[in-house]
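Have a look below at one chain only, the form predicted on its own, in structure tokens format.
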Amino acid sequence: MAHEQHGIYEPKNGFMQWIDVRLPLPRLVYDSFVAYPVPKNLNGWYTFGGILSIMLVVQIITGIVLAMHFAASTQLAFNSVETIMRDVNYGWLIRRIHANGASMFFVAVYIHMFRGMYYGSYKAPREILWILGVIIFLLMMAAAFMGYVLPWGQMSFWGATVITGFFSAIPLIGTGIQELLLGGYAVGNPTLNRFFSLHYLLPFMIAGVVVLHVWALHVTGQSNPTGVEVKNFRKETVPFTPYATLKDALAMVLFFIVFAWFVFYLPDYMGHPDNYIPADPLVTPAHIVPEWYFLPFYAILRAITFNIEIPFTGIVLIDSKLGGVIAMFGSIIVLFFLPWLDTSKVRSARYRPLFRQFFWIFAGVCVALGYLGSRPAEGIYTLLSQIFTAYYFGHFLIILPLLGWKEKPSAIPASIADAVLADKKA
């Protein structure tokens, strides 16, 4: 499919012919975003890839402008953010777009990932496409965490202190990694400078991996809700422009209406009020929490409250702190192996009734972990975090492999065209 196009690029004039021979960039754009074939049964859930691309551009542009006015110093950072908000022309708007844009970026990426899981977009031959997507997710998390530290409010300072402190639990190399991140033995001016530099760099690294992600997509071809590969190019695909571009454009307008609502009416809704208090190493907030998009992983981190010991010896193999770090990073690493953990030959949940039930249970568990991450690590909250963490890993390591062997999928259409006709009849 990916090697066939709806039309061939033809330069319109002599100048474009001259360009095409020497640097065929217009041909590349035409082949990738105009004539590129996409399945005609794509639904609205497939528009979030385009939304994410636009959001990345928005974050980079607003970030560059903010960096022009930000002072990466523990003495000046907090006040420089206030100066941006009050004295820089449209600084309040740029900062609100950037801060809320991070949250909207994660809203879109979570929808994009769950859509991929639901329709089996990670299955062969798209394993590398999925892996590149998980790498983008990891880089996003790193960039977001470091960006959250820059305003140098109370939650910025103590969030950096807590999260970097967990690296010290890693045997042999942990303390070295922690000191490298901090630039010393405690969160301070070198830490802020390091985080500012990395926060500025990481979005460009993300952009580079996004290019690879799109390249891999164009090599393997776009998946679709049926999970059935294209068999008849002319009957089952349409050119990217205008069909997919118009659908993406409509989704972007709707998405940006919601985005604008937060920017103009609820600009601080997804933040934390303690971050409007200057960082104070001598005053610890009552409840240290990360941004909402980290909360499920924070709940997993805190769920490990026990040591793993050799039976009857009392020798501790893994203490609770290291266990929490392993669980947190493991919850992301397991995503890299999803294409092989799901042993079913059927891609789409449309034709996997049992998998569909477990998928929605898993989605509910992720939401529950997010809520528990915002609660104090005590009492019933800790117990529930442990139960849901066990289920999270069980979904990938036990349920998915067993479903592939035991589940009886419903009848799969012979082609995308048959699926479209069946939908119309229904």
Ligand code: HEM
Given for the second form:
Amino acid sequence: MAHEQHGIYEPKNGFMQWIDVRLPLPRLVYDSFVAYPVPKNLNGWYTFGGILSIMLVVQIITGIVLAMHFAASTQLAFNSVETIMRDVNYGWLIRRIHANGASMFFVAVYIHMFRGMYYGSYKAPREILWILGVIIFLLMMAAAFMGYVLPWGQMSFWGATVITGFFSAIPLIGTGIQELLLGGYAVGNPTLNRFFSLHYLLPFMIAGVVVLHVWALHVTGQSNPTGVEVKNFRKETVPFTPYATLKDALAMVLFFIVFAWFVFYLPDYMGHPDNYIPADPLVTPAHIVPEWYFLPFYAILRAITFNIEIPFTGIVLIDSKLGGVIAMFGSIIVLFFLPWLDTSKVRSARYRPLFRQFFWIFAGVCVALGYLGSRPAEGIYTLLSQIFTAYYFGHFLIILPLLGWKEKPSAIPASIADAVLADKKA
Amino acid sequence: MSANDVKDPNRRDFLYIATGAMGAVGTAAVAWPFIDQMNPSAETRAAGLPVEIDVSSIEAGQSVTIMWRSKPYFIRRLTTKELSEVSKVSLNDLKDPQAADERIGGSEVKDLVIVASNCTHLGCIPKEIENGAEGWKCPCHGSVFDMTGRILRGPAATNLPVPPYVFATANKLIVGTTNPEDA
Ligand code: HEM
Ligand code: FES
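Please supply the corresponding structure for the form predicted together with the ligand (the preceding block corresponds to the form predicted on its own).
Below is the whole assembly, all chains and molecules, this chain first.
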């Protein structure tokens, strides 16, 4: 697909011409981030991609600096982080940016993903774009999990124990895999060392997938809140620079204000006090919880408290432990299939009155699961987790496929231009 | 295709397949050291030798924690009341049925429970339930085990494993082996 774009790159001087015929990197940048056409009607929810890119850069820069002072050894790690906090010049600032940055990264990615779900951004021809996004999400989760282990506090240690314990649920080979991951019979020094190595690596892998993600985006073009594809390039799009560049920059500034507020005024709000107690393999904290961004998945893990058996025989097919792990991974894997599970031809929730309601119920269920994940696993909390877990899967596997042919969409505008004009009149 | 364009499998096809197969074997042979280096090292494995403990000081109703292979194990001496309670549990009510006396050991009197302290769900350390009829409750996802470490409810699917152990003398317990010579 050859694209129309706003303007053509012309090297300004002899030197740039010299470069252009050897390695046309400036041309690539110009085509991708200056002349690239973006739909006129993008709203604020479309700025989170840019915010995510800058957050990745923030994490990499602060991370490299932390790594200069951090010691990946069970004897030294906790104290080296305290040294960063107390003695290293501005260490407190850099570590707080990194720790809160991880949380803000997830705030942005969740908004970005729900945006995609609301406007149906995953539909043809953007399936690969969406799948690359889910891969980035998985890599982010791995990076954040391993990062949280590094300060070697109580939550670091027990979080690592619980999460690597997932693998022991696999029948027969599970324990072997777990020992392979840990490098020992329990979480220990080899575990900390390899997690540091991988924690350093993963963000660069994420950067690689981000390049593919943006490439796929630039092949299909950006979608927009109407979900109607661009028909008239002159009337319906504007050049990326200055329009999208400045809008993204404004959004970043606003986002950074919130970010800074956490860094300076609530630096430990999103963390857990138990992580300021050095890791102790003999005592599990009374109430162990993961970081907030993992809570919904944690609730799903704990919801499966029953064995799945062949009825009336008592033969266990999937025991409760394996069941919980399958449900938890399944809740993310199902996202890969979203483009095919949603059978509706209409992209945007704007023109899908029923889907719109189910979207908000689903968002509410995710928040509720997050809350339940933070509660102790007993009584009513377990029951509610089970109900909401069932709904979570029901949304993807039953509601979305059925809605596609049951729902009667409202009138879809013929073009983006029509939609914008209609909005103006209203 | 080869210049003389023969349809039947010929010498060249054989060479392609043989080269490909050798390449695959070679890749696997090189990959293995890079995977296996992640497994517990010789140092870690050597630290897994059996450990010895004197159980004479453990009173009834008391428990101690020992470490073997860098993992904790509970040793608990049951009271007579607890012993009668665990034998009353019906096997039909258990997820992982096993008779209580198979899980209780001792050299003269059978009243010692020796079990791994890591919850069989995802590895947290269950806490002893104070003054309750039940034994341990896991703080992580709420699994409850009886006094002998049998799973009663919650996401864990199996009982706390009983490690290999042996009594070298009446009070000298060795965890990590069933051979009294290994101490
Ligand atoms: C995707 C990007 C990244 C995410 C989501 C992330 C996340 C995290 C998290 C959640 C922590 C624990 C913070 C705490 O509680 O103290 C952490 C710690 C750490 N990270 Fe990262 N990180 C990222 C990138 C990097 C990079 C690129 C490096 C190094 C080159 C790095 C180096 C470190 C170090 C040395 C620590 C331990 C010090 C500390 O705990 O503050 N991180 N990371
Ligand atoms: S680790 Fe004990 S219940 Fe999950």
